[in-house]
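In structure tokens, one chain follows: the form predicted alone.
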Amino acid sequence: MATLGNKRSTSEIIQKYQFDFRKKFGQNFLIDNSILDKIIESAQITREDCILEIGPGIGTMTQRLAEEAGEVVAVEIDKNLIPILDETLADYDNVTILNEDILKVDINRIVAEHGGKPIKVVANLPYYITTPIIMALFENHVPLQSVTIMVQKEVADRMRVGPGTKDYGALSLAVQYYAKPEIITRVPASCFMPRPNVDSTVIKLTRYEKPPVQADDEEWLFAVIRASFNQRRKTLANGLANAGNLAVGRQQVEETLVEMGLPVAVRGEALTLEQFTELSNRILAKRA
């Protein structure tokens, strides 16, 4: 049975194994049930479901995730959180613990190893690398069902706002390219030990069967958005050009945004996902 995920408990094992949180790792260990009550409930794991978990710490999801899903895979890159994990996961045999980092980690090679089904993510994610994390699930095709994570609350709003926002870009285009965001619920500072400096959210993400849009070049799309981002003053068009890997002249951006009905000073924060994609789309027939 679970015994984590309060602050008593917590302090013991840290204080058990003498352990040291160490910054570069983004370590904020959970000390709230009722918020990993919303995360789990949120998730809707299953005895069917193998579960990816990614950062671990000292156990505390992990135990629960273990009492309701089939099987559990939790990468740790910390090596020093290892024989933690080894004591206060001792009880659960369907539970496989990685110390690697899941930025080099083949998660479709875990997938394959544990029935090739689609997976569920569930993860208490560092801040210093969740856009990473993110990205490489969806554009590696990791076969998904859904991602539930907690994340800084800025970088969760990022995820799911529209145009003319101060907080769109790339990520919230990806996102919504990918998968449908939804908020679960807002995470306080003082939920967590250590206490960050910031407050966190859990945001769900629901993977679409087929993307709301379609593009004729999924690389060269997100090419294309990510460019248009790059410098956010500039205008889409000047942005494009400026974009080496692109090799896509001004006037031909202009032109295309003509066709279109946009005007040429548009801002890439101004377009939707449906315009990056007709305007990805036409472009790339302008070169073939």
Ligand code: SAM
The other form holds:
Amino acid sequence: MATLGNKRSTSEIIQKYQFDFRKKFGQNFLIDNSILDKIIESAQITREDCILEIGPGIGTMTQRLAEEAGEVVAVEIDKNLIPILDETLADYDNVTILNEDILKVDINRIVAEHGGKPIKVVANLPYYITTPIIMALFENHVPLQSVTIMVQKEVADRMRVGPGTKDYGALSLAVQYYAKPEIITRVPASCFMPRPNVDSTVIKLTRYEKPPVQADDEEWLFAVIRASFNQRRKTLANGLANAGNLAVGRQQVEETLVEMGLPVAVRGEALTLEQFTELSNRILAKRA
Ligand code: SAM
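If the structure you just shared is the form predicted alone, then what does the corresponding form predicted together with this ligand look like?
In what comes next, the whole complex appears, and the chain from above leads the way.
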């Protein structure tokens, strides 16, 4: 039975192993069972599911995942947590712990080695890797059904906003191209040990079976999007022209914007996902 998820049992484990929290790994452990309940419920886990947990910590959420899922693969970077996980997960025979950096492992290979079916990712993410890991999961086409994650409140907001807001950017567009974002719950800093400086949000990203828009070349679309937001204060045409990796001219971008009925001086932050997709498709076709 799950034993963690509260302040007392977490403190006991930390003391028993003389564990030193490492800030550089974003180690803020969840100590609130009601938040765990919400994460588990919203992830809609069944015995058919293989779950990838990123950063199990002392195994608080891993215990709960193991009780619901068919299989759990948990990737933890900190070797000092491995003996702790060996103890807290000793009762579960459906958990595999990998002592690896999630940014360096081949997640597609992990999925293939564990049945190959689309996985569900569930994690209380270390904040410093939130954007790279989400981009990597989607852009590398990891077979997945959903991603239910705890992230910094501002980052969750960035994932779901549309054009014209200051938070709108490459992360919003990447998430919304591949998935439907849904806020599950806000989480105050008091739910963690040690207490972080910011509040958090649990957000669920459900992968579209059929995306609402389709780029002719996704890699190109995201190269265009990144270049558009790299220089926020410049016009979109200048931003793209200045990006060395794209090799497009300002005039070509401006002509394409006019064809689409957009002002030549428009900025990236004003374009919807549909407009970015159309723009990148049109420029690509002209280069062919
Ligand atoms: N899941 C636990 C919980 O909810 O209490 C711990 C969450 S804590 C916010 C983040 C965890 O991710 C830590 O255990 C940390 O060591 C681990 N971590 C940090 N960077 C990582 C990386 N690059 N790859 C794998 N795990 C990482």
